[in-house]
Amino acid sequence: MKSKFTGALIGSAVGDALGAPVEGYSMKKVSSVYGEDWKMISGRYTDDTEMMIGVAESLIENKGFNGNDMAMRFIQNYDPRRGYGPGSKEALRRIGEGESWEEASKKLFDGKGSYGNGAAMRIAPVGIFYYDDADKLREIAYKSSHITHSNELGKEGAALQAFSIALAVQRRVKKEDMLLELKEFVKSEIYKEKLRKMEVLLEKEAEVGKKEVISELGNGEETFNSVPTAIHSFLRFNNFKDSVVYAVSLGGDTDTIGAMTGAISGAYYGEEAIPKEWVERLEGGKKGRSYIKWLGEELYRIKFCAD
């Protein structure tokens, strides 16, 4: 179980770092960069992992959700070189200037809030920490998303991603049964339709090309055009590497789809299943790979070992 906790967080960071150098590239251009080898190019992670670290740190410090603390950690960790999206930057700026975390994100995008995947990309710590309580998981996924993404589609996508990770952690759930549970969990019709499309794609897997997957599920920055793609990438293969390589090979928002696929796959297969050469290339430093593993271990300790 500890390996699943650490695997989800390290897997997320590895998927992020693998996708980062080709973010925004077409499928063909990604292939020209990576070829057949898929060696980690730089190992540097993006805002996806930096914000995931903030989520984990806050859950550990508070032994649960504290919105103000989590928002402050996002601000303290913020490194503009990591490639933050405009919505998250604006929400964090507003909070830093004194607005409450409950209100700041509501004002974005003409008051509609963001439905980008910036909340789903960082949700792995919520998925593992609340893996055994679907209702609580949904509640915390929504609240943690709201700090930067107040649109219901952004929140629901983050909850779906978190629940996918939760199912991957649970030993009782067979991989072939996960899609059924996801369909029962999700509330939004947009996501229900994506899961229906995914079921068809998986049933005729041998005949399905990448272009059809992109057309049906998406590879963009919207949560509903990326979370289903990450889940599909996980379900389509039987090992960590093939799933994450496939996710990144689709092009588009490669770092985030890679991160989300890596989180689900790492939670399912455990840390040991992540290619060692990828982990070794993942950046070190104060909040690098060793720290990310420690965060997973601490979440496990609080969940199972704390008095």
Ligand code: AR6
The other form holds:
Amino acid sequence: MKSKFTGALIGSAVGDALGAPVEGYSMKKVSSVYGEDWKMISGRYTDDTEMMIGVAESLIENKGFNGNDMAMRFIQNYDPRRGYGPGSKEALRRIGEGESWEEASKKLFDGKGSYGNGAAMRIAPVGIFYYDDADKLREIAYKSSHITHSNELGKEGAALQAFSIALAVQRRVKKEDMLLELKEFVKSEIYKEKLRKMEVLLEKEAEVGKKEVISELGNGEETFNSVPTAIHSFLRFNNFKDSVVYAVSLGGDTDTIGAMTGAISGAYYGEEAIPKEWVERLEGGKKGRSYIKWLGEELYRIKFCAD
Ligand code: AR6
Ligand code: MG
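Right, the form predicted alone is done; let's see the coordinates for the form predicted together with the ligand.
What follows is the whole complex; the chain from before opens it.
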């Protein structure tokens, strides 16, 4: 179980770092960069992992959700060079200037709020910490998303990603049956529709289906065009490496789709299943790979060992 906790967080960071150098590239261009060997290029992670670290730190410090504290951690950790989405950046700026975390994100996108994947990309700590309680998981996924993403679709996509991670931790149902549970979990039609399409796509050969996966599920920055793609990348293969390589190979929002696929796969197969050469290449330093592993261990300790 501990290896699943650390695997989800390290898996997410590794997927992010693998996708980062080719963010926004086409399928063809990604393949020209990585070729056949898929060596990690720089190992530097992006906003996806920086924000995931903030979520984990806040859950650990508060032994659960505290909106104001989580928002403050996002602001403290914020490094503009990591490539934040404009919506998230603006929400954090507003909170930094004194607006409440409940109100700031509602003002974005003409009052509709963001449905970008910036809430789902950082959700792994919520998925593991609340893996055994679907209602609580949904509640905390929504609340933690709301700090930057108030649009219902942004929140629901984050909850769907968190629930996929939870199912991966549990290993209660077979991989083939995960889709059924996910369908029951989601409420809005757009996600239900994507899950139906996924079923059809999973029956096709991986290479043949790639273009179709992109047109049917998407590879963009919107939550509904990336979370289903990550779930699909996880379900299609039976090991960590193939899933994450596939996710990044689709092009588009590669760092985030890579991160989300890595989080589910890491939770399912455990930390040992993540290729060593990728983990060793992942950036070190104060909040680097050892720290990310420690965050997973702390969440595990609080969940299972603390009174
Ligand atoms: N209406 C129209 N477009 C929207 C809306 C909306 N209500 N919401 C989101 N978008 P953002 P994030 C589009 O800015 O989710 C990093 O590269 C819009 O084009 O809230 O934190 C990460 O690696 C907007 O700019 O930021 C992720 O890939 C975009 O969705 C990504 O950015 C992203 O939403 C995360 O971005
Ligand atoms: Mg990113």
